[in-house]
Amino acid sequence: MDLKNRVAIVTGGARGIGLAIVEDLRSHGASVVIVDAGVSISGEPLEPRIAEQVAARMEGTAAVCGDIAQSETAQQAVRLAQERFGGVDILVNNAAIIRDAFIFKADPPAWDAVLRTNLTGAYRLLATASPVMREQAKSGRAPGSIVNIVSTAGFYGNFGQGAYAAAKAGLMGLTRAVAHDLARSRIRCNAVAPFAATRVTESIKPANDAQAAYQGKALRVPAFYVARLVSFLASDAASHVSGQLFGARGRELFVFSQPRPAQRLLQPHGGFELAAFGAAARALEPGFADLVTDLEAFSGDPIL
């Protein structure tokens, strides 16, 4: 867990889970570039210089105040990490906004904004930093680590969260692809689904009693446990771990299964006649996933 001489870039690192991650990485010796646009949870301008304010009071950090979905911001972050601290070893894609709406009340600009920040922003940083990380590994520097902060909404779903869930599911797919792309360089890429008190949790509008219970309990969960998991994944102790999906909910630590065939059915040549398809497909029903939201699935008491 010694991260001395390692350099991290953390997006959305000035508040909430991102700030907890920055603090834990620093506590283990890493230098950190904090990237934060200082926007509200819906992406509106709020505190545009907050990254600089956080960096000013935390030794071993530097700040980029900008939108990570812009190529220039990603380039600035990587350049600052190299010039100020000597390289790039750890990426944490944490920046996210949320603009909820039922699909039948969809707002296309809101969809674009969420996908742009939550998914394209991660892509920008990965595309900019990964060539640097590969060259460092070739020249003998210890291989680096990437952690993408996803959400259980991406694989359970939730009411009105089409854009947010799609972006987070896309980020999980990107995690797997990047883990393959960088495997030869021994750079690993993992995803973490966090459970903690955040602005996202505060913004939940419960649709039923189970979701209200989830929100009330989630607001008691400190972000520290998520941050410590990220620090572990960034360390050499996790050098054998890549392409995995983890979760941290207070003291509970998860590794999630990932979609694989759950049931198999062999069709006759030419396929089933439509009239017979329903009866035949019932053989697949034991593999069906329950249609529950992530808030309902994790509405039980967290272990603190």
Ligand SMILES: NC(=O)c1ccc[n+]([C@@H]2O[C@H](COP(=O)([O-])OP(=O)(O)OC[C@H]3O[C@@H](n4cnc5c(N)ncnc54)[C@H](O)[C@@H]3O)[C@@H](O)[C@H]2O)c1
The other form holds:
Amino acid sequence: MDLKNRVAIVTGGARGIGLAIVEDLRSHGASVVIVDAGVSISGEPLEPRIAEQVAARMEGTAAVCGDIAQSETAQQAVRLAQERFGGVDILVNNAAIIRDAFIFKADPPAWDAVLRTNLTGAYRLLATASPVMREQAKSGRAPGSIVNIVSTAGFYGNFGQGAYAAAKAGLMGLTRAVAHDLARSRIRCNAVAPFAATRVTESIKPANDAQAAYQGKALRVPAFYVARLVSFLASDAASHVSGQLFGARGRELFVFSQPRPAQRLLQPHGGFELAAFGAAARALEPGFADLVTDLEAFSGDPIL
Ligand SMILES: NC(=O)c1ccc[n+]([C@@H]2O[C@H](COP(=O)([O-])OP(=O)(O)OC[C@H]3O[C@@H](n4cnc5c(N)ncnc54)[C@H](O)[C@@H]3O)[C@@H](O)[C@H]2O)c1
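Same protein, different state: after the form predicted on its own, show the form predicted in complex with the named molecule.
Zooming out: every chain and molecule, the one shown earlier first.
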């Protein structure tokens, strides 16, 4: 798994899972542009120069201290990757923020901030990097790879996480659409739902016992395993893998199913009478998904 001569852009690469991804890509020979605004979990300014500080101590990296919600940041990152390292082969959309609120106590500015960072930010990098990646592929360079970091909250849901779940589910939809758009160029796009101890897992406020159990266990899971999956997806060994949804939790790797019809039922011409609908619709119930949160679904012991 050699990533020598490959150039990566990693958003949110100055700490947590993003930093583990940067380190693993570097250890396999890739050069990396770290894009990080140095914000708190909720997106408030905290350490604005952290990307530069991390890049200064890691050879083969360069930094953009910018906010991915701003379109200039994506342009700066792509330009820097081209000028400093000669192109863009790998894009990891990892930066995200969390501002939780129950939907019945909705906070529109928080919704906007989360969607702007977690979904529009990824879109801006994709829109700016993909033309460069396509041109490179046309000119004979090995096709590139995109990894979007999503969350199980986006497909299980969790209390108070409407904005975060919507943004992550949106990023999953974007992953599929981008995988289609770039298939002809043989550039692939996959999603990874990570589990790892970071400042985010430290900050979880458990809503019940299952969530408290999840937190205790999550705090023991190193980010390294997520990073190694990302390096694999970035490498030529995964050149046939696109449009998939993976998970990594300690040593466990998952591929998640994606929504497909689970049961089929035909209405008569003109539709079921409403009085008859309930009884007929029972036939769909074997396809129902449990209404459990992601934290409950993964509250078992991680394998480390
Ligand atoms: N930790 C987990 O178990 C877990 C679970 C599910 C999903 N995730 C996802 O993994 C990714 C990384 O999470 P983490 O736990 O390492 O988070 P973290 O808060 O520790 O790190 C996020 C990094 O992104 C940067 N960032 C945030 N907003 C930015 C912006 N607008 N522009 C540029 N940089 C920005 C921050 O400065 C920070 O360095 C996120 O997408 C998160 O949603 C993590």
